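Taking the form predicted alone, here's one chain by itself in structure tokens.
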Amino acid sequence: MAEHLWDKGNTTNEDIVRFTVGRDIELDLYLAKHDVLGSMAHITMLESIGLIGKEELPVLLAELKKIYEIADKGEFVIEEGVEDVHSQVELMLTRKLGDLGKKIHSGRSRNDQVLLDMKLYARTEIQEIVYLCKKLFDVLISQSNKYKNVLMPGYTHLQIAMPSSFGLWFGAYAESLVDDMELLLAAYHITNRNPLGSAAGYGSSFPLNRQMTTDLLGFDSMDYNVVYAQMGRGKMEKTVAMAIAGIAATIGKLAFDSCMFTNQNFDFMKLPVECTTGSSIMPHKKNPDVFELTRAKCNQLQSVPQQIMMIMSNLPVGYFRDLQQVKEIFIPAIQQLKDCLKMTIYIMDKVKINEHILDDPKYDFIFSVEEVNRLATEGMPFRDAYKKVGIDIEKGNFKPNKNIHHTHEGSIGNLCNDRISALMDKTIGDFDFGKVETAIKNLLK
């Protein structure tokens, strides 16, 4: 029979251990270093109000510091019958240090403590998507500057409608990407706020400095109200879910217009071809696998907040155990996203580019608004020249014209990407991942 944090010498079935402790065992190792730092700062905090002695500190640390590097290396293990990661970090604290290891829990609860390392969890991992995302960018920006030159058909209603240029496509899904960081950003900001300290979700009556753990562990402030903070639980979650959703709606949209121009009766842009899966049958085939199941994963993505939102939508103040069922959703989320991201960064980056699609006679069309623009420019009413155009259309008259000029910003001859690169590189720095780099290494000196 496994001891649990929690017990008090009672027995528990342990069917319904499992049942209770569900995947926490698979999903708490993304938490543990984590949780390590967390109990860093806990512990630093309680011996500058006496609780744990000079002495014990750097004792304390020294151990959990190498709990730290054994999880920073991939190599922490929650060992059968261990509930959670909580529970594991104190074991091993315990096994090395005896009673002094069982001091550390002072002054929290395993509900700060979850709250606390799914916040220092996000942060990193938001850390990380701002990274893919801005690896994604820089490609995209930089294939637009140098197809910008290369025409094809825009589109409305999937009928050809007026010229566009791969230097826009490109741009267009580097610009979305902008707004998918603002967006983050919010969420890091909600996500950067210190919820230890609030132990259960009421307070504990040791004098505890959370504000010391604010500062030790980074964050922008704490957050204040104690019941607030245990209602932050799942909130934190839906929030950057909601962030997630947009970039997945980006890649997403840009991995389905890749499938459909990479097919033949298109033919703008051919994938590399080991991105690319064959037919059991059909020895002529390759197949846009890996964007199709990108844009599968990105719909998938996009419903998570919904599901957050259904675990949450009936619960009054407090904790329940409903809201570890988010932890199940949430974590793995995270790594999809950062799946796809890396995925799309590869194929944008080694994607060939059709540059004579407009040769072909079947575009014609889509220059007949710049005849029509042509002739209004030259004093003919614009409705006027909409009819003329429209009637040698339909008697076969109409020649294109296929020098185009356009100079307003963001149109093919001025697609304003210094701007658009402008506005990404301030929404990253106002992330300010150096002031946590350095107060978490300033914990593991």
Ligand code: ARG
Given for the second form:
Amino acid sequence: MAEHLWDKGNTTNEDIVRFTVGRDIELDLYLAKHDVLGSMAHITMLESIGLIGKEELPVLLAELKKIYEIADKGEFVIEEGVEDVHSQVELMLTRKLGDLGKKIHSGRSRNDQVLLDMKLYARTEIQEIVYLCKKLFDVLISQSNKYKNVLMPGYTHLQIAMPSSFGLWFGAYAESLVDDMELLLAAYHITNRNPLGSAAGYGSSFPLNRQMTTDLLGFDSMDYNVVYAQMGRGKMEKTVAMAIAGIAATIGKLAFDSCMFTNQNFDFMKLPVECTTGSSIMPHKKNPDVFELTRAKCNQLQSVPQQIMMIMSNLPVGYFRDLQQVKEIFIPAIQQLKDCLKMTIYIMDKVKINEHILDDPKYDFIFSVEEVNRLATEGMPFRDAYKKVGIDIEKGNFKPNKNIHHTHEGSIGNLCNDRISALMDKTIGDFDFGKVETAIKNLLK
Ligand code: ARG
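If the one shown is the form predicted alone, what is the structure of the form predicted in complex with the ligand?
What follows is the entire complex, opening with the chain shown before.
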């Protein structure tokens, strides 16, 4: 028979319990470390306002630290019959310390506990996502620099258009990640505010010191209004999901380009054989499944904000169990994004570039504008030059000059990769992860 934190002697039907617990048993494992950290900050504060004894605090903290270490090693389990991570931590504590363990929940509700856990979880995951995006950024910039002189066709309408380069192509995706980090930074600022102390969503009559838990957990500030703090459940996840959707859009597009460019008719890029998969019937196949799955997963990730909004959109003020469903969407999405990022980093570092694409005369016309510009530089009005080159092309008299000179900022001859890198460094610096790391280290001391 299951036992719950809220047991008062009545029994709840087992099917109702199974239905209401949902996937918490599995997903709350991601929250275990954060739940313990939240409890450590909360009881440190409770001691300061006299709700936990001076001699009791170190005993509780030491026990919580042990649980943290278990969670850190990935060995935390939610036992059969236990409802969620919050119940499991309290159970472990009371099993060890008896009545003392039962003291930690004063001035708190599972509503602000799970709010806090999700914020701490999201904060940690954002840090990892930033790290992975920076790694991908570095790979892309290094490929861009390496292949800055290798030309490729640029397309409009997927028709050959103008000369482009691998320097531009790789660098474009690097710069896209810079803007994605700006959006993630905004989401991080919203994440990095402390909801603890809002309790069930209406505060507490205990004189809680919310500034103290805010500082102990390394938050930038608190979510002040306790009703608003509770409204942040789902809102934070949606905001982070929007930033994730931005990153997913970038790498999804990169994946699609890469599928296309490794196609034999394009023949722009090759994947080393260890990055491809085979066919059960066609012995020659070396398929770019990694790019295809990345594309599909990134498309799925772009639907995550909508999925969260569908849960949230018709809820009035206050806590509802509906919010539990947000975890089922948000946590797997974070894991999926990190997986896609890791694969993209691995594979973009290994792609082999065809350095002679433009030797093929089928691309000659991409140099038409170069010729128009040359004539215009010599004094012919642009419109006349355009017409002359157009007629030459029609009559089969066009001879491309493949030596091109693009000099302005962001063009083939002047990629500005150093300036793009400076933008990235500035944005990443603004996350200020160091402050959070120091706070958590102190809390665990
Ligand atoms: N698993 C619950 C959730 O995610 C925890 C909070 C439970 N609170 C409650 N009032 N039933 O929302």
